[in-house]
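First, one chain by itself in structure tokens, the form predicted alone.
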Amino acid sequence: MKPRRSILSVPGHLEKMHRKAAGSAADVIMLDLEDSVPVEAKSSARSQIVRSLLNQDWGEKVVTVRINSLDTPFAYRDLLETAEAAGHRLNAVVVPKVDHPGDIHFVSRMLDGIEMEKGITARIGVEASIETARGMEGVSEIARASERLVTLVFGIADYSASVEARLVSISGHGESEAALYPGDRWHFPLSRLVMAAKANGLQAIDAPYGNFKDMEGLRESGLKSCALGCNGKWAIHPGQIDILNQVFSPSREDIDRAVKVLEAFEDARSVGRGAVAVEGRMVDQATVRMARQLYEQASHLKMV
């Protein structure tokens, strides 16, 4: 699966922003039909997204479309119109506010029919955004709902509202947390989402950081979610992309450490030993798996 270190959300009705996004360093461009598009522009945004999917040069980027939530009158048309007209240029559909595996079943079956009708041979993926207490409670079942699933995404603002958490910042997206709670108040739900994702071979994506002028806050937020096992984070501004790409990429020190572990393990295996000491520390199969994962990521990013 291609890296999803940085996912840049772009309003679906603003074509100028699509062109700028295509030239950015983001791994993923998410053309949005939900929160960033006013109700009166929903229909025109679908048409604009189709034009951008068909006519814009996206290079090697992953391109996704976030539809409206399934409890609105917009979602089925979002899915139908974008996938029918440009599904062959679409990597995945992002489904917001997923509360039940049935939400994913619906989207997946719709895509089955569209792909058959339009002769689309590359399967369109599905990304499930978990944004409510109900969705988080059933996240493991949701993660197993379809072979189309590629990621689980944490939606921090709507999740906060669903559990009636305190609003401590203007955006509600992860800033000013230390002023209210002595630890990380989203540690448990994010860890639970990561566990469900990785148990089912999916990537885990963290919510955006709302203050796009606070780069140190963004870095700290990204480092925390990376440490928990997240593969990337949504961005709401192009200025956030470089930091996210850096945070969710292995450092030179990380790569050198992984190489040292892998070489020591290979040497040990050649003489029939299953574990080995490196610099006075034990290296076993679990350590080797982590080192191999990191090295493979670095290889994919052409860092080795």
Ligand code: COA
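C-alpha atoms forming the largest set that superposes within 1.5 Å between two forms make up the rigid core. As the structure is a prediction and not an experimental result, all values here were calculated from the model. Numbering follows the first chain given and starts at 1. First, how it differs from the form predicted together with this ligand.
- The Cα shift for K16 between the two forms, taken after rigid core superposition, is smaller than 2 angstroms.
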Contents of the next structure:
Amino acid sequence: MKPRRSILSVPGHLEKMHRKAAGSAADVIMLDLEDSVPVEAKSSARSQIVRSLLNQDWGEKVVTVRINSLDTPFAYRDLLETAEAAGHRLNAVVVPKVDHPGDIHFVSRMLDGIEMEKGITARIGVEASIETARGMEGVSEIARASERLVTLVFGIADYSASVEARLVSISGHGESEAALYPGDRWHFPLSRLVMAAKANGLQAIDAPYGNFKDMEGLRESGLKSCALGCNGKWAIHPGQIDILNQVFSPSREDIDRAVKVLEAFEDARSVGRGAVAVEGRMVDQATVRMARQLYEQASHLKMV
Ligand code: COA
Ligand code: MG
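Could the form predicted together with this ligand be given as well, to go with the form predicted alone?
Expanding to the full complex; the earlier chain stays at the top.
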């Protein structure tokens, strides 16, 4: 699977931002039809997204479209118009506020038909944004709903609204949290989502960080979600991309440590040991699995 360290959300109706996004270092560009697009611009945003998908040079980037949630009058047209006209340029459809596996079945079946009708051979993926109490409760069933699924995404602001958690910052996207709760108040739902994603071979993606001028806050928030097993995090501003790419890539130090573990373990195995001490720490096969994973990630990112 392609890396999804940084996912830049771009309002669907703003062509200038599409050009800027195409030239950015984000792994994924998500052209948005949902919350960053006002109701009166939904229709023009669809046409703009189709034009951008067809005409913009996206290079190696993954390009996705976020449709409106299925309980709105916009969603079916979002899906139909963008996938019919430009489905061969579309890597995945992001479905917001997924409450139930049926939401994914619906999108998936629609895409089956569109792909057949239009002769699209590269399967269009589906990304499920989990941002309601109901969606989080059934996250494992959602994660198993379709072969098309590639990621689960945590939608922090809508999730907060859904569980009636107090708003503690201007944007509600992950800042100033410590002021209200002594710990990380999203630890449980985010971990729950990561578990469901990884049990089903999906990538887990964290919500964006709303204060786009606070780079240290962004780094800290990204490091926390990376530590829990997230593969990447949404960005709402191009200024956030470099930090996310850095945070979700192994560091030189991480790679050196992994190599040391792998080498020590090879030596241990040759003398019939299953566990061995490296720099005063126990290394066993579980450590080796983590080291191997990190090395594979680094090699995928062409860092080794
Ligand atoms: N994608 C692409 N380009 C973006 C961008 C984005 N998400 N956000 C800002 N830019 C561009 C601006 O067009 C501007 O380009 P320019 O220098 O060529 O004029 C540049 O980056 C600097 O923008 P800036 O002035 O700092 O931002 P702003 O104050 O105008 O807007 C936001 C701030 C948050 C409103 C804006 O970044 C945005 O709309 N983000 C996306 C929101 C979104 O997608 N929400 C839904 C997902 S949660
Ligand atoms: Mg949302």
